[in-house]
Amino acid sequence: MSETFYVVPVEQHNSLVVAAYAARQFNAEECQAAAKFSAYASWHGIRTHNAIKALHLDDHFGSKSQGCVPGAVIEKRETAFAASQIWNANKKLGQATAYAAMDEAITLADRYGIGQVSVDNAFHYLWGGGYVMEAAQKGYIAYTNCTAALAEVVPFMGKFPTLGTNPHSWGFPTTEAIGFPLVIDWATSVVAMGRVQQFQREGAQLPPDAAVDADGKMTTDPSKVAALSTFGKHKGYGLSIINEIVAALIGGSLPTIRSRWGQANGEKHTPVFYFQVIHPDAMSGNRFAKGRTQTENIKAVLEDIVGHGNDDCMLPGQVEANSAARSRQHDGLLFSAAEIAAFNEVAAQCGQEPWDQTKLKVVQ
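Atomic model of the given sequence only [the form predicted in complex with another copy of the chain]:
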C-alpha cells in the first residue's frame, strides 16, 4: 500500500458516528451498534462498509427514506420450535438487529448445538462478514445471508435484473488454531454496481464475466452495462437464489421491487436476514487422528491445504486479519485523506468539531 493513511483513534471515530446517528433520531443502543460495527469494519480494512458508507446507505434507503425506523422495537413471534426464533425487525437499524440476532443464535447454539434466527422487515446490516467474524472469535461457527437492497443482477442466461447481489457469510472458530477466524464472505455477483461506475470513471474495462448489456449479452464496457452477472455461471446463480428463497420463506416479497418505496402496490419492500450459529462441540466426533484435539486437527488440516508448495495461497479471512494487525500496530483506524474529508462533512452536518488532520498520525 503506497496510499497515505491517517490514524483515527477508535474512541474519536465512535464519538462522531454516535453523534451522526443520534442526529438522525436513532436511540442510544442503535448509535452504539452503528459505531461499534463501523469501527470493526474499518479495523479489518473493510473500506466498502465503513461509517461513511453506512450513513450514505441510511440517506438513500434508510431513515431519510422509508426503509429504516429509528427506535423501532423488534417483535419476536411465538414459535413451538425450540432452537429457532422468528423476528419482525420493524425496520430497525440493521447493525443493532444483526448484533441482537447473532447473540440470540449463540444462546440457542449453546443449548441445542445449533440455532437459527430469521428476521423479516429488516433494514441493511452492511457487512455480513463482520457478524460471523465476531461470532467466530467467540468460538462459534456462524452463518448469515440477506437479500441485498436492489435487484441489480440477472439470473443465469437472463436479460433483466431480478436478483440482489445477495451475499453469504460464514465464520469458523479458528483463532486458536491459526491466529484468526476463517471468514468466507462475498456477494454472489462478480462485482458490485459501484465497481462498474468506478471502472467507467477510470475508463477501464470490466472482467469478462461481470456484467451484461440490455440484450443480456456479456459486456466488458462499463458504459453498456444494464445489469450484473452472478459469479461462476449457474453456481453463483444458485447461491443468489438461496437468499431469495430463504427470504421468501421468512416473509420477503418480490425482489424487483425491494427498496423501491415509490412502487407501493401492496408488496413489501424490505430486505430479510437469516442467521445461524453452531457450537463446535455439537459437531465433534472427538476421534481425531493421532490423538489431536479439535483445535489441533483444524490446524493440521489447514496447514495441509496451504502446504505442499502452495505458498501463494491465502486462507479466507487472512487479508482482514492482516488489516487488523496493522490497526493494532498503529492503535487506531486507518483512513485516507478523502475519507477524513467525508467524515468532516458528517461532523459539520451533525454539529461536531471536524477532525484536525494535522494532529493525526500518518502512515504510508
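Given the form predicted in complex with another copy of the chain, corresponding form predicted on its own:
Coming up is the bare chain, nothing alongside it.
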C-alpha cells in the first residue's frame, strides 16, 4: 500500500528538537543527544520512537512530572569489578545517559573484551535498537534492556497490568558481511505503546490480541486501549520478567508504581537500564571451517539461514537498513502529514516557526 511522506532535512528537524528540549531547561549536551537520537530513529524508519514520542514521554513522565531532571549529573559508583560500572543517573535525560553508557561499555570492551554498565534511577531512553545499532556499526556486539516507564502490560493469564513493555535489543557487527548491522530489537508486548499512539494518529487498527480495553477484553481500536498483551503468550511474559529481575538486581523497585509518584512512599519510581558490549575478537576461537575469517563465517551462516528457497526471508535490521536507504535517497527524514502536524504543535509550544508542508518534498 502506498503512503505519502514529506521530507524534512535533518538540520531542520534537529533545530526544532533542540529548541523544544531547551525550552524545557535541558542543557546543550542533553538537547543535542535528544535531537541526534530522534533523527537516528526517524532515519531508520522507527516512527514509534521519534521526537514526537520522546516529547510525549517527557510531558507525562519526565521533566513535566518527576521522572527526569534537566541538567542532572550521573554518579559513577565504586565497584570491585574492572569490566563493570554502576551508575546512578539521578533522573538524567535517558538519551544522553544511554549514549554515555554505551560509549563507556565500548571502552571497557576494548580493554577487557567485554564491558557492562548498569544504570539505576534512570529515565526512559526510547528505542534501544538505536544504541546497539550504532555500536554494531562501530564493530561491536551490543545488548541493552530496560524497564519501561510504566506498567502497562498484562502478564500471561493475568488481568492487571504489572509489567512494562520491557524491550530487549541486540546489535551485531555484520555490515562487512551483509551490508548492514543485524539488529534484533523488540518490546515484550505484541506492540509497543508508541505503536498504539502512532496507529491512533494515523487512524489505523491494531493487530488482533495485542491489547485490551478497560474491561479486560481484546480490542483492535487504539483509542480504547487500556493495557497491552505479551507477545507469544508465556514466551514474551518470560522475557519481560528478565528485565524486571535484572532491574531488581541493579536497584529497581516495584514495576506497578514506576512513574506513579503519589504511590508507595519510600519505594523507587524510576526505570533501570542495562548495557553490555562484547569485542568480537574476545569470542573468536579462530578455527572456522574451510579457513574462513570470522566475517566470512558470519556471512556463510546467514546465507545458509536465508537460503534453501527461503527467498522471501528478511534478516533482522534489514527493514531499518531499507528505511535508511530511502532517507539517504531523499536526503532527509520522512514524516506523514499527521506527524508534520504534531511537529508543528511542538513548534508552537516552544516559539519556533512551523514547518511549511507545501515547501517540503513529497514522496510515496
